[in-house]
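We begin with a single chain expressed as structure tokens, specifically the form predicted alone.
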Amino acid sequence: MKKRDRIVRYSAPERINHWIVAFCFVLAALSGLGFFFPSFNWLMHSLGTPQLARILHPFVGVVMFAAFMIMFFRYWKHNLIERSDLEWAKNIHKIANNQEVGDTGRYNFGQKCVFWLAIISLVLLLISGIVIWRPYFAGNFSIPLIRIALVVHSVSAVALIIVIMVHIYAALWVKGTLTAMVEGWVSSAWAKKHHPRWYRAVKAKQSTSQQPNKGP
């Protein structure tokens, strides 16, 4: 494919921050189900041992959420819900039929749902976690309050797995998403037909700076 049919869509910084919260959330994951359920004690050793995976899961997971929190104030006013995306809502038998429906900005309504699940579960987990967290901070709080927090932790972290695996199930099904989290770049033609709003805003923003500056 030609450079000029391509777009722009995450630059290598915005890449490299993306992976960082995926990678840290694999990690966290499976040492957390190994926590909770007693079959899975094997992912434990997906940190190493279980007594290192206690140590390290807390600590994964704080700095999954300072990178998380990267991408939630770079990205956040892109996914502010519309009016526009209750269209999208309401097709939503067409999206699942992979047609495109309304005018759809940089992000869909799904995506959007799928950003603002995942902050509210990560704020829920870290407030949790640092509740529950030995030897640091549990310490400070009630009995009580513990067992709250982890029924808070667990049922945020299973929220949390779910909406992961909803955000990586539509990027392999809607070809071309991938490429653009690993490459950077999307097709013209795939900006035009999923995102047709933020493709105008790109090529209009193109043309603005390829135009010559004029003299006074």
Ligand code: HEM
Second form
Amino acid sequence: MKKRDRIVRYSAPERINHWIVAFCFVLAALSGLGFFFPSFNWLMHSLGTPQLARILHPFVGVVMFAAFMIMFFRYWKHNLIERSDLEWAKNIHKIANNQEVGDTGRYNFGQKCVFWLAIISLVLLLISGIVIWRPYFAGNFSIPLIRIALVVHSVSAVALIIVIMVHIYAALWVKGTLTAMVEGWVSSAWAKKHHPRWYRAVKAKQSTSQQPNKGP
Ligand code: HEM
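Next, report the structure of the form predicted in complex with protoporphyrin IX containing FE (HEM); the form predicted alone has already been given.
Next comes the full complex, this chain leading.
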């Protein structure tokens, strides 16, 4: 593919930021599942030893949250739900058949749902995680509150794992998406097909920046 057929979607710092979140997510999810189910205890070794996993798991979670917040403040505007998203949602059966519907901007309705569900579960994980974090914070809270926090922590962790499984499936399923987060670019054809409104905005910006400076 010619370089001029490529459109930049993510800069290198944005991609590093995303992969830090993804790396921390995998470690926190594996070690967390290891604590939760006896049959998954062996997963605690994903953070070295079970003892080390117990110490590191909350710190990995905090790093994931902090890195995600950078993504949150960078992308929240692009993820606001618009009226046109309803058309996408109503025609989800067509999307499942690889057709495109509506004049999608930088992100489609499915991606927007992943974004908001991820931030909601991450906030719940952080708050409940602090309440149950021994030896640093748990001593400040009552036993019933710690029990409630344990339920909230487990439910939001399972929700986030399901959301991210959908996110990964979609990233692999829509051909040409992965290069966006690996190399930073997508093809013009990909952008035109899946995100036509974003494509037009990028092209309009490119043509105004290429216009010759007429001088004063
Ligand atoms: C572990 C494997 C993962 C893979 C393969 C993956 C892949 C991708 C790809 C290809 C994109 C670009 C999509 C586009 O621009 O259209 C993307 C965007 C994004 N990813 Fe991931 N990702 C992973 C994990 C995660 C995790 C763990 C999180 C958050 C907890 C996350 C949050 C996001 C967000 C917020 C975006 C921007 C899309 C938006 O704002 O709606 N990703 N990811």
